[in-house]
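Here we start with a single chain on its own, the form predicted alone, put down as structure tokens.
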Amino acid sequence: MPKITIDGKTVECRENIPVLRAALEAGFEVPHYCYHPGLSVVASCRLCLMQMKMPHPKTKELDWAPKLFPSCQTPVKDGMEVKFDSQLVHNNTNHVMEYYLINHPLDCPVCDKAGECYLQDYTEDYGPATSRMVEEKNKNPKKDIGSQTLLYQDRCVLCTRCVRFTQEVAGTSELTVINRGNRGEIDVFPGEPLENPLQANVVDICPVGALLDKNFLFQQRVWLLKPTKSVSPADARGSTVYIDVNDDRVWRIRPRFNEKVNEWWISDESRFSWQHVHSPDRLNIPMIREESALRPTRWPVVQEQIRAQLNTVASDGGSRVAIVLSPMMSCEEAWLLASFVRQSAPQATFVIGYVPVEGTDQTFPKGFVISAEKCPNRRGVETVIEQAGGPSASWDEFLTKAGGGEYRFALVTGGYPKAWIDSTLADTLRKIETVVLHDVWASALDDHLWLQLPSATWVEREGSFMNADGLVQPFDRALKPLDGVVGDGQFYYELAGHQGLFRSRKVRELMAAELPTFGEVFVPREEPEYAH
């Protein structure tokens, strides 16, 4: 590995990164706007320039070269010197920061990005204390340009991240700059509005105000979010996602960085995967049927009930038992129920949940994914299935034997973003003649359960998935279960015969002793922030 002496600091760092990359990563703050290293370089904004040692044309001794050089731009060598604390890049920076600030407008009270906009942090840590500026400012016209974006042109600094992102990781090249100079601006080609699957990441990479989401235009002030480390549940990839709340409530979602999945990137389908979270239709009371009427009733007695019916019904080992586990289940969620069935039932059948698909994979100029299979943790709970032993079947197969009346109870766990029962699945389920459903919705099959338990999102949850990779990802709770929902993960830690509280670590390390793979979860490891 490279070493390089930046400010007098010897920093080792990565082959054939730039150097603006390893002062970031060696902790040093360098402005930069235009830089990012998802993106090509283009090196316009000028605020990284940096001074460098170059031999002298005369002497050929090293010396500190006359001119500024962009660190974006310059791949790190070993040996090179560079310095960025210095009084020619400090007054460059000064004066660029006030070309930036010249029409401008002083609008940070009511800017979404307040809190976390590198323009106020570089004008207040860098520019220039007063404005010289005395001729009126141009200004720019706000743009919607898309269903989910709005352009302020008028925040503008034209770093081309955006016009970047639509080229070379969409590749649908929607945004351009029109006109040149101070009047140039960023725009759509008339008819061609910002609609990609991906069109909301240039909201995230946006370093100042311009570029806006819809969806979180005026709703909070960003400092007062929490910001919790989650995995997407949109589709079978795993993207890495920050979930932030507040008041009990998801504002938004942002990308996490995962080198192995999603790098800087997520999906709008991972972006607007939480609305359903607050849904005022989602079921927060467990109910059991009592003279031909679902009624309430609570969790102990929930559990007491299926242990009975349980122990009822498999009196031969269980085969007319069928246990459904949903690919929205948590790995550990999974393992939990399937443990607690195979000791009272043996012989049941455990299902792997019905598998949403749509369409085919989508794949990216730059290699990011958006899978076809809608649903985090296929894979994960077919893992958790093989291990547990004994009878198994696919959806279909399930379906079939249900429709043929070979079961007498079944245990069906969902957790979807939306209903997913309809008519002609709930007339195959009527076959059976116990039904336990452990869901966030009601459905048409309501009218035959005996038991119908609430189930928590996964905002409401910790645990893991496996991705169609097999990486192992964790995630943490970002908010808790709705009131009279008890979290799946307690529910089925309780059910399986444990005290205390659930905790999604201490179950892998119950898991890890049967199935290694979940002894090693794949944590991303942290990038630097770059202006985002």
Given for the second form:
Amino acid sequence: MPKITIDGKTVECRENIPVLRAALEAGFEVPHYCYHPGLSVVASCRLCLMQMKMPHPKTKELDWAPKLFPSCQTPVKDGMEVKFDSQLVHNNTNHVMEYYLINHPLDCPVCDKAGECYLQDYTEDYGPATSRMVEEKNKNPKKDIGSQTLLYQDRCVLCTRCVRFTQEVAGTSELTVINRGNRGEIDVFPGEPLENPLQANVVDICPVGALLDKNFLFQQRVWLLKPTKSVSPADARGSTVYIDVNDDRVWRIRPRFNEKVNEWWISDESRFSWQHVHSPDRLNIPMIREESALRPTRWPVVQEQIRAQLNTVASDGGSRVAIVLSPMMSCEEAWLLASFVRQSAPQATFVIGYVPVEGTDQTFPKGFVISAEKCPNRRGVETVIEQAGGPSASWDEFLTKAGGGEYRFALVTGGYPKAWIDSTLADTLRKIETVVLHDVWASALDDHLWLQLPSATWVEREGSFMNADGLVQPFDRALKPLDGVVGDGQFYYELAGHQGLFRSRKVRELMAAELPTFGEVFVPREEPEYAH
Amino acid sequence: MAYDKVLLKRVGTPNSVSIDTYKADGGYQGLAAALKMQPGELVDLVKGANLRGRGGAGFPAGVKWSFLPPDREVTYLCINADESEPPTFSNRVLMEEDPHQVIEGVIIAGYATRTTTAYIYMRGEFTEQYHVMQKAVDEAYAAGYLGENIQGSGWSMNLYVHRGAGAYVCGEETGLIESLEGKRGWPRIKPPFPAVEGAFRKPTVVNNIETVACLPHILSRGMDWWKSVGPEHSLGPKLFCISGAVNRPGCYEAPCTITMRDLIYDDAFGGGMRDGKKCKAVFPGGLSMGVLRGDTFPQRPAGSKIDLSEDHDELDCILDFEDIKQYGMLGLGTAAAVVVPEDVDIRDVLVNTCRFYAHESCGQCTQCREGTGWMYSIAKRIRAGAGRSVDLDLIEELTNNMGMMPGMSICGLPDGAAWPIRTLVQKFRAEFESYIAQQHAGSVEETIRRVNPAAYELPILGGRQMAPAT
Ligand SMILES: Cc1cc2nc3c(=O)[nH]c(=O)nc-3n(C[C@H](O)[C@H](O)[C@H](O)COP(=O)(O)O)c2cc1C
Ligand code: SF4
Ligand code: SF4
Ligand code: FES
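Switching from the form predicted alone: structure of the form predicted in complex with the partner chain?
Let us now look at the entire complex, which starts with that chain.
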């Protein structure tokens, strides 16, 4: 590992990284705009400049070179000595920050980025307090550039991060710079809007409020938002995300750096995967069939009823009992349910639930993948089923058998972002005498259900998902469940006979005794503040 | 001054553009001599000749060629005919009047660098010149000077004439390369330098038209002749353009011993000031190198290392690659002088200068993009009669904080902006101040209120810093 000296302090750093990155990782604050670790280096904002010791061209003596160097473009080299804390560097930073504001509208009070804007932060830390610009400002237009994004060009600092993102990561090159000099603007080509499955990432990487998310426009001040570490349920990749919440409501989802999966990016599917959470159509009362109608009941009653029913139908060991474990469940929920059922019905069939698939995997130029499998935890649930032993079936096998009337009792879990039981599926399931459905949505099967249990969305739960590569990643609870709903984890925890509060970590410890895979979850490296 | 023209010798002669007259005048013999040598020997020869690049920076061509990695497989040669520097038109004369001299130079440079594909990158506005060059290239192909197995040497090279879309920054070598590749002409960050990774990410040499036009003569006339022309650090014949308020604007050839005064007043060159006016200022090296005082002025020129007596002008400056720096110029640049007569308002000169760079900055680097634009706004305000002394200080401060030399930008354009603007403000400060003193009271406040009311009306910005006008 190379050792370099920054402002007199010697630090060890990773190989082949720019000095800027090394400095940030070592805890130095270096202002920068154009550098982003996931994009090519253009060294054009000229904000990250540093002084460097170089051999004198004539005497060969090592001394501070008279010019500045871009730290984002200079790779670390063992023994090199640089400084950021110098008059020359501060002078440059000060000038550049003044430049950035000469044509900036200063409309922070109405800007969505305010509070997490690098222009605000750097100006406060490094910029002059007043502007010497007394001339008229350039007034650039506001543009609608795509279905998810707006561009307020007057706020842009022309760092070209967004342009490089569409060229290098998305590979679609919709964005470009038009015009020259301080008349430069970001724009799309005529008739070719910013439309790609990763498009909204440009909003995150825009260091200022130039690129805006239409869904988030004028919704919240960012300092009111509380971030929760979570994992995207949108596909089998398991992209790590932050869920930003205020006033018991999700306002947005942002990528959370993950060196093994999604790096700095997420798909738009992941970003907008929370929208069903606040749907007015969600179920929120547990219902039980009394005579011919479903009537509200209470959760403790539900538990007693399920235990009693299972004891009856599984008196033969449970050969005519099916338990459908949805790939939307967390590993912990699946394990709790499976271990509870195995005790009372060792011959019950465990079924991996419906796995939604759309098209094929999409791979982008720098390796970002959007999985065709639109659920987060097929592998986790499969692992649990395999370990539980006893009879198991695929979803198709289950449907065939159910259609043939082989099951008397089924507990089906759902949890998909939209209603998924169509009339054909409902007709098949109707062949099962007693059906318990634990799901978010009402369905065509409701007239046949014995128990209809409202499920919480992943935002309201905690646990872990195992992604397509077998990586187990934990997610936290960002919201409490909808009124009337008990968290799925809590429900199965109590059903399995445990007492107290369901905590996913505690459950994973129990699981690890049988399934070492779950003993250790993967938590991505924390990026330093201002790392990108 | 007795000097036999070399580069411009055939200019103005009948049908000078055709290959037949060129050959009849001894053309393509430099190439014949070159092809008898090994490429490596040729590089050493040009290194020994200390042929300094004519494109602006004055970097020795032979040294540049020797930066090419020895084990390279492909080399590209880009001939810079973007010629966008204001008052500069010497490349244009060469291409218009003697295209085969240029082509012979390109072929020699191509052979020395083991190039197989060469480009002449022309600015978009060169329409006629493009057709002249293309026709000459076709002739050279037909005569076996280009294409396969050139003159039986076993070496092949293709030459393409490519037109840009017209942007100053596409004359910067890496901007040129990007533009040639079909991209936006944004200069690249260095390293890697073009010699290692240039056009299409392969080793590339960029040379100016005039630089390569010297090559045939070095070979055909010999090193002794070459070394007899001009001072040691600025060898060889050189083209000088002169325009503005002189009697004989044009492109002239001379060794680098000529002074600015000769170029303006000698009958063989500028032929004196038009209408008997006095010279006020002259930009000696294109716009970007800075300005010389053409009239007397009672202070030692700021930034000048020459100890002039008081009340002197700066016209004794020798137009070579080195002496000119003594006068606070960035360098010889394109050796194209524009002469400003006494009755021109210096504020107009400042506005025009600032406008050019604000218009041409490509916009990548913050200091260049915003700085040039800001200076242009300030210059316009000064011109409108609402200047302040602090504006002059501010402009000077801004010019000191942009450019490649202090490390603040990717390319040299802002250095080229800083030098003329700074030297204008420094050397003509008294004139600016006198205009400011004559402004009517309240003009600064009125103007600023009109163009940027916020600057006065917002309490955080208002009053405190800018009022009262000084
Ligand atoms: C902004 C800018 C514009 C330039 N324009 C030209 C030009 O129009 N023609 C030219 O030959 N060189 C131009 N140059 C210089 C080139 O970058 C390069 O140094 C030159 O072409 C090298 O050729 P030479 O070594 O033969 O002089 C320009 C440089 C800068 C920074
Ligand atoms: S829109 Fe944002 S990301 Fe794009 S260039 Fe402007 S400031 Fe940078
Ligand atoms: S210095 Fe100016 S012209 Fe050169 S690359 Fe930067 S912004 Fe463009
Ligand atoms: S120049 Fe280094 S971050 Fe922009």
